[in-house]
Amino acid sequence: MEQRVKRGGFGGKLAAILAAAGSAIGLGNIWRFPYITSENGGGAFILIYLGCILFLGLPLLVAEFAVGHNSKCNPIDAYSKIRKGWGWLGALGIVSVFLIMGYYFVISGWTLNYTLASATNSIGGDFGGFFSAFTTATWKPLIFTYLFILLNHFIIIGGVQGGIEKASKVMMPLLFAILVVLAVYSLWLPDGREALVNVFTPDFSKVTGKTFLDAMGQAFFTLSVGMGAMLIYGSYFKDGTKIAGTAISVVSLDTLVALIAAVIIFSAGVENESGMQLAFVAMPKVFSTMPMGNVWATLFFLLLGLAALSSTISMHEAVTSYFVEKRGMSRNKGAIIVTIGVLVLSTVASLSLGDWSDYKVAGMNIFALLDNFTAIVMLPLLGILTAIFVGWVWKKEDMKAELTAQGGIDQKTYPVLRFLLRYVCPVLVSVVFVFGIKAFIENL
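Put the chain from that sequence into structure form on its own, the form predicted alone.
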């Protein structure tokens, strides 16, 4: 039965920025951005990416913050409160983020194992073999996945200020400190300063249509928009928190992390690798050749773990808030239900890489299916619908009041933002969606 409950909220602007930046900064900043930057002309790609962030990522982030801040509700009630009958959009986001957690927590658990293995110098010399043996095992990856899920659970039951905010104030400075230490060290490597030049020097000969598609995709996915995580954080903003300024701060921190990560990866000479192979095979191999390599490897995987944790907290909270506010449950009970659900789904995802690898859907194991379906179908679709909702469904005068009176957007900038949300963002995300579906079908 639905009940009114007293809502938590962030204690101030800094807390809001750190928590939201944590949600945005994830594994993709560290293991995807460097690869696509290298593949698409270094500085040339960065310039295009910054344009996409400005005209696509930032407007969508402002939109999601605005919906949350205006409604002060969980994702389902947020859309319904602004326009009756649109709660299904919030529900779609909750389903999407739950499916994402199913595989994302598995990868997050891997970062714990690799942090421990690096600290004890126990990975050995067969880096690919170590990764394969670990990820396809039955119990070991599950144990680390469960530990990571429980870590999230205890942060979530602490509440908004006592759990999420407190954790963000520790994690985000630590994440940036590790990032800076690794970046400074990487610049002292033989290829360090050359890597810095390569990251930022434009090579327009490598720019193709795919470059723009990659830039749009990265700009959209990196900010965690569309799945309700940023919406629920926006709902926790204190009155007087400027939405636009907070969004700009989040985008700036997210981009900074991606750029520094690119310098680190380029310096290590593995920019041609991406994703799991980069993080769990190529980087440990590079660290093994360095003095005090196990120390740098430990810091790197701790960095990955913090990036993952800051993102998964927001995902867990987006779903937990539904049970707390929509179903009238206590925070403890709501969090337990979400945690149990994620434990079950992540167990299936993990085992699908090993013992259950023969069970496939559309030619993919469950882990790959969750990854591809959410990234290629769910998130772009939610991005399109979010832009349409804010640009076309939300009453013009109400949206303007929220963004100008509360959001800190001046009267001259507002029409530009509205134009982007009504016309530019839906078109750009639709392009990402169509090409993603095309690539998905070709790979079946």
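Note that the rigid core is defined as the largest set of C-alphas that superpose within 1.5 Å between two forms. Numbering follows the first chain given and starts at 1. Computed from a predicted structure; not experimentally measured. First, how it differs from the form predicted in complex with 4-fluoro-L-phenylalanine.
- When the rigid core is held fixed, the Cα atom of residue 383 travels less than 2 angstroms between the two forms.
- Core-superposed comparison between the two forms: the CA of residue 70 stays below a 2 Å shift.
- Positional change of residue 185 between the two forms stays under 2 Å at the C-alpha, relative to the superposed core.
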Second form
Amino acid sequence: MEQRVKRGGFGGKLAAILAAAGSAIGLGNIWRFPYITSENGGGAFILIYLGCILFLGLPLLVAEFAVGHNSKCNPIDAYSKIRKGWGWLGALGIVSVFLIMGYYFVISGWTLNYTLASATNSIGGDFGGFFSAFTTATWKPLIFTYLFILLNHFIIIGGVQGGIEKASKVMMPLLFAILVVLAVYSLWLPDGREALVNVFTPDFSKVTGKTFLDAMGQAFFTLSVGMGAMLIYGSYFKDGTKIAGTAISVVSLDTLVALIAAVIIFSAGVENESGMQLAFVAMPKVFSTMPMGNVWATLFFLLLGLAALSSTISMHEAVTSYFVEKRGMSRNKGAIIVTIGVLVLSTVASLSLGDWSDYKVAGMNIFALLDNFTAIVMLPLLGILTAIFVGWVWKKEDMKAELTAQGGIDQKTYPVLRFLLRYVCPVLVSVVFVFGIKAFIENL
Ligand code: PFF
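Next up, the form predicted in complex with 4-fluoro-L-phenylalanine. The previous block was the form predicted alone.
Below is the entire complex, every chain and molecule, led by the chain shown above.
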């Protein structure tokens, strides 16, 4: 009990939902989902993606919340408390989330520059030129990345309730409000509805093995599963917070935001532009042709920045909790170590797009390597291992007690969840994983 008081936690159910939805809703929804969708045949991809969210992502999210809530520990201790000798699984998650932070913070920094440049109308007419000059420069992207990291740092040292919860309660409503304003505006655009129908109409001819791989990777990434971020948030849930209900709210909000983001982007008529340039080149270009374009562009990048910030604090917290609880450091000291680590890694990732772009590992610069390695190798692997842990390693009665009592899962739904975690997740994810690795290696 004493430890629980010392650890801190969320004040109530709403805080738990907002913080966890904040972790889920991020660059993955607004920056990545739309371009992956357009690359994979629109509606067909969305159907497969929704299947992955429902049958793989949701059970894994419930599982991760349950491990955190049951143990009330940082990711490493959480696994080893439930089953001795399994702490490495938490460590693997922490390493993965640290690697993700390396490139994620760089893109997050870009959102700051773009918000500022849109507000001051200083992007100019050459959108592609602005993007490549900025992202390959030495100092400018670094400065914005560092600013973003500092912002995170201050929220984290504010504590679970005073920092993360407070920030989520401000950021998430603002994020939803901006999203709704942009969505209403974009549907009102003349070409909007037509472009929308085109994108959401399934084109099954574009579906390949890679489509499944992309859909599953996106589902895991967008729900932040397997990496300890949701585990640590679950460990801060107040007793009485229903795990399954919270997971369903988070998944619904996350899916809704991804779909609305796709509506906004596609109805602006940019569905053919692909890759990471979609948000940073195509969108400002479209906005520039609209009345009050810089206001819309500013709102759009503010939205992207808010989404990124609410996600990065969960990543930072997952790693900080390790230093605080496992290494016995103060919160301030633990957070400083993580912040410095992230500063170094994101510096390397940012420079790898410009000055250090000749330095390649397996044909990729460090930025792309961090992205691909975590998405293709670590995310599926962690998904498989988490499912195996909860489905097979965790003592059956204890797991059932956690899920049906605290979890709020009724006796009829429980066997379905158990079946998904024991069989469906490990088998399906393994199949996709093997194909993913094969494709990854062939592409090297
Ligand atoms: N879910 C976030 C997104 O969609 O952008 C990314 C993320 C957050 C991944 C937290 C991992 C994590 F631990």
